[in-house]
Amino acid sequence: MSGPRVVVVGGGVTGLTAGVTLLDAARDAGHPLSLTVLESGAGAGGHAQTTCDDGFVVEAGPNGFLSREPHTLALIESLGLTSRLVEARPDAARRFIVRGGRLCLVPDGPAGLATTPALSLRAKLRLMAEPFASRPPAGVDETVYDFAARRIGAEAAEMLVDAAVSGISAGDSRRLSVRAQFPVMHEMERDHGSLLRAMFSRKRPRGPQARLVSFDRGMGVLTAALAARLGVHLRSGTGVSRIDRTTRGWRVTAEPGNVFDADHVVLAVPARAAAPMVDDLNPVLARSLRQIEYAGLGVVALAYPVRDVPRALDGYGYLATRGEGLATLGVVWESSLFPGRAPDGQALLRVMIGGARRPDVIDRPAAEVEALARRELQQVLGITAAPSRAWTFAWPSAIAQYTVGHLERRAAIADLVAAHPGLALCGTSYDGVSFNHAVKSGRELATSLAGRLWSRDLTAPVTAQGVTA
């Protein structure tokens, strides 16, 4: 007996996590499972790709995660990788923004707001009046920028919040929904009436504090372990073109000329990739999925002899504010962040470039993107020497953009999916764009599906993080 037939479409972090979670659940329950995870690319892992090259550990995508997500930590432990975690150096707490062509230290708490050079005196006085800011407009899905400008003033919204949004999501704070993109900020205002009051009233959590962590050889350690655990259940180079309902369940058509029959199909791909797969199944669902926007991102990693870098790389890196007119969104000082990222005497910097601010960059040739990154790095850090090594990665649709109306779109997608029992969606297109969110989404959906498959309640719905199937 082969057991339930499950096809997971997508071999990124979410799809790999969902597949491994299902396999583990079947093993623990003592039940058979016929599982197939399909990935269109030559290798699995999605954006979480690491290049280990001549002593350099270069991330093509995310370089770490915060150690506060139980789902991620549980997954790592189940794979036997806990001993391979490494913490960011203490200097990582120091973060900068570029204002007026120079680096300004960003305050790491309310107390630092009064002395930060990132804000003018007028902006600081306005920020101190935050507890008396106007109430949110009724019935309006505020943008992140409008929310921040209303609470802390236009200058702080531009210098601190807009720059942070570009660094986190490569997005435009003037278009993103604060309730969808940064629900914690919305909840702080709702529960405390003031962001500053909320920050001061927060109790220090018990136990170890969340830390920025990665793996000794980069984030690819995790995705490689997930792929290895799946083994023959993972099929790379198999892109799905469509899914159809049949009298006995589902049929997944994939290239080149493969067909997979399933009782359950999990679409763990970006919404824009899922849309053409369901065009014939449900055109309204496909249309709703296409409404979720994405920002493209270029990543340029540059290595220099330390002697060629004019300033100390004493922190995480910096974000470029919109007013600087740069295509660069931010620069991470990788060799200062985690140990073992570069050989002795070498500095490794990673430039994030393009995003919603400069969408044209992602379509340029790699050599042109590298040259642009180097010019803008010279403007800020004064590096005039040629790099000793360079690596360029292009992600045309890197990060989902939770623009105004996202929560309503997500709810509509959930309703449409619920009309197709056996179909489920998960991933960062819906409820959180971080690496932790990607893992959590895959584990939650797989755990819910396993509970339905191996429980007596066969009418229970399968639920993903924010999406019901």
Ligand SMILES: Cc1cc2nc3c(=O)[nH]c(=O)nc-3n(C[C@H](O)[C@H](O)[C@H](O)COP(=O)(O)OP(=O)(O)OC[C@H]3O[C@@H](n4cnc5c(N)ncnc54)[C@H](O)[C@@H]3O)c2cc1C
Given for the second form:
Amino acid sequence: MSGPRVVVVGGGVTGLTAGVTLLDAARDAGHPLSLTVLESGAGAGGHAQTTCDDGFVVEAGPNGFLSREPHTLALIESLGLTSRLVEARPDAARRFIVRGGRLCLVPDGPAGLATTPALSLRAKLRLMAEPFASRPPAGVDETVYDFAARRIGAEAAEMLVDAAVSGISAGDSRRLSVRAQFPVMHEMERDHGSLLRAMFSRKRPRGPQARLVSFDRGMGVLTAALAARLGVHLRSGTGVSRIDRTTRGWRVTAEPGNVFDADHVVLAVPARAAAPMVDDLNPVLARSLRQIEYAGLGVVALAYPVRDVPRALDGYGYLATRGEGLATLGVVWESSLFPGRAPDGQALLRVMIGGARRPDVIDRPAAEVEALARRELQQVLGITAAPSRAWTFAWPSAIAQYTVGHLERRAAIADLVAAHPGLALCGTSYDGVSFNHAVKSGRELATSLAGRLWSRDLTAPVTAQGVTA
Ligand SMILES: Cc1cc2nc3c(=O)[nH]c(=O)nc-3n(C[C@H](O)[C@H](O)[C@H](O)COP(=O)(O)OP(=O)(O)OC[C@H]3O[C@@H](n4cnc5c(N)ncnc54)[C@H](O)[C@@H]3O)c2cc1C
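Pass me the form predicted in complex with this ligand as well; I've looked at the form predicted on its own already.
Everything in the complex follows now, all chains and molecules, and the chain you saw is the first one.
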């Protein structure tokens, strides 16, 4: 192989996407490229893993994404996978929260707020007063909870926002920065002075509405296609332990006993995993990367004959509010969400358990976590039967937590990385935690890098979303 040498570290969605984008750019421009994607695990995909078992399609990580990110749609198109996309059933718009042990339908817009049983009358009146809420405190990186309580009142903040934060990021709304985690909310307040006013005045984007989508055989369809496209460029079972500067570029040291020389190194791993790789290169950078926290998350997928589920699974599923005292953050009714997730007559539910609310759960044995998930399912849905099948997955560093001060930490990391030409970081530790963010981050970084890989100036900084230099 010849051409510029690029090593991408991490074979999750971000790293696979970055690798494929670079390969495609080289092919399209007719340039040589020596690309290696190093993944520590036995397979590729990172958190995006799908198990297909006896007619069940079980997601260990993400189960879908919104069809509004052009980078994701373009990637899928380039892999010839557009025809394999499936949309969530229309019922998926119905989401519930557990309040006082019972399921309450969450309002899907301002109109539904008036009638929802999820909020007391007092909370509804307070919520309607949102346009008159106090202004944000000056010079404070407000938490998501404080922002929500200030704007819509403490009860709605707890019931609607805190529960949603647990569902989206397994996080604690009292610790996350609203500017970093929900920049759109922050901008709505800044630009319109009120969230309600912003919602009413927002113009609908032209074109089809964003939908929740996945693939006919789950998210693994995409990661398998990305891995196949990389072919011999992907080396799994190759965990990187350190990266060092050499006179001619970079040296990447990986287990078991591998060394890769490179002109460019892209760290597409969580910040927590990148930190030990740069301990000797730049201890301050390593320390800054370690400051980004993660929430652990257990995922327990349970299958039951439909007759054993006392309630119609007519929606997306439910979120558990903090006051319920459950370890369960939420339950996704997978077999109601996408077609083909379970054989006829079977229901498939996925319990998301632990998170920042209950960090003890992730350290428990799988059988104990499954038993806890089943007990809490019985409490909420009344399921007493034993499941016909069960799968348990544990993700100790599931989702990055953009706690207060995240934007400053991210900027500091970017400055530190800028001191090392040829080194770049991307992924969901910095600028958005969703699957779409992972794809966007990998593609933007790779596109920016490709724009200058074959030019003469190899020291100019790579500019892209994420943290790059
Ligand atoms: C349970 C769960 C459910 C989720 N649900 C959704 C959802 O429904 N929708 C959504 O939009 N998002 C969801 N997400 C978030 C989504 O999964 C992530 O945004 C995305 O998968 C992140 O991909 P990534 O490649 O950045 O990171 P990762 O998936 O963490 O991949 C990083 C890769 O780097 C590898 N690695 C680590 N250290 C090294 C090393 N030293 N050397 C080499 N390789 C290394 C890892 O093995 C891993 O494969 C969910 C996440 C979890 C955990």
